[in-house]
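Single chain ahead, written as structure tokens, the form predicted alone.
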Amino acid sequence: MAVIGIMSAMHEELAAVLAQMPDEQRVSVAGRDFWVGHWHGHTVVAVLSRIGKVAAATTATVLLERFQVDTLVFTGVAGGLGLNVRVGDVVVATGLVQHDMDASPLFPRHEVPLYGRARFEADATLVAQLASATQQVLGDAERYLGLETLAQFHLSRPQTHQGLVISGDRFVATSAESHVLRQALPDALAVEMEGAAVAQVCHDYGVPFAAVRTISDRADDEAHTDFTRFIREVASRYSLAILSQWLLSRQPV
């Protein structure tokens, strides 16, 4: 049976997801606690991914090597950089780059040393699903996020987007940090701080990855101020809804 692995950005976005996993069993490696599961008929192994690309790398390593996972999706938040990227939407990754890496002499910059390029692709039949998913719940906010929570956050028509996602050891909260990476990396539409290496993993490995990331903020000096709240009523009600869409949608192998 195929099995497919869940990792979290946030750990209220794990609890949503394990709220839906009643038979959740917890298997502990590496300091990190993996829940094996179903949900909607889908063998799942969901984990926190921890913060930063080698915490991230290290959880993602476990979760294909240890539990043998099949296809593995990647939800949290992010900084937004796309000039159309506002707060409350959401960015499904075509493709991933480490805004830091720079080996330059010897290799151009950002790209990873040996592997001959900068940009790891997600699994082009995996954004599309999610982006499918994903549509279909921004369309009906309404109803998983409510009204109130909506005027609160003043999010008006939340917009599904493809494209680069940037990650990097460094939390961006500045307008002059943004403005150099946009200058960089133009095409980058959000920038978090893991996804690239989980990306890089799932490369190595042939195993199909995807990301989905629902923006906090805009990576600037006036970043949202009340990020746990946000995480709390918007993030993390998005990501269970997209993947309670998406396992929906798939059928049980």
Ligand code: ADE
Given for the second form:
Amino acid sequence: MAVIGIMSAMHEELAAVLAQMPDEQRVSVAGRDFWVGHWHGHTVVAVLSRIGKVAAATTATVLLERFQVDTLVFTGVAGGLGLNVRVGDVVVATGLVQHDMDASPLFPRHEVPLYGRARFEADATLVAQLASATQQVLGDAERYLGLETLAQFHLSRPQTHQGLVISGDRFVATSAESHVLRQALPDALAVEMEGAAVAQVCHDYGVPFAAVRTISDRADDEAHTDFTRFIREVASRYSLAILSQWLLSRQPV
Ligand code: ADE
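Cool, the form predicted alone is there; where's the form predicted in complex with the named molecule?
Below, the chain from earlier opens the complete complex, with every other chain and molecule after it.
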């Protein structure tokens, strides 16, 4: 029986997922609560990722080692870096890089030593499935968020993007810093704090991985928005709807 791991970056997202799993059982490992149950006929293990690369990598490793997860999907929010990546859009990562990895001059900047690469690829099949689920949800955003929420957050015609997501142990909240990141990694669509670390762990275990991030801010001087409200009213509803669509579109195996 296939086991799907769902790592949520935020409590509100995890709570929304758990509300769909009537039979979940809690298993505590390494100070984390893993929730094992079923959703749309799939065996699912849901867990809070925790914040930052090391914490998320540990959570991912436990999912793979102890729960034999054979597909891992991460959901959360991110700061938009790409010029047309706006608040309320969703980015499905096709590849992930640690923007704060720098062992130069021993290794090229961003390359993870001894891996011979900076970029870890997301699984192409998962990316296609999740991008399609995301497009369906965003195409009907009014149904999932309501007109009032769309208006309150000035969201109109939210878009799905696919491309590079970069991760580092820093919340990017100044225009100066996002400018530096854009110069160093011009293809980056979004910045967050976990994805590339989880992608590296999944690479080590040969387990397909994908990450879906709702853009909560533009990683600039205004990146201080009321996160709790955005997460509760926008990001966690998107994550739930995208995951639900995705699971419905997959045949349980
Ligand atoms: N997650 C959401 N917004 C972010 C930002 N601006 N920087 C890092 N992680 C984020």
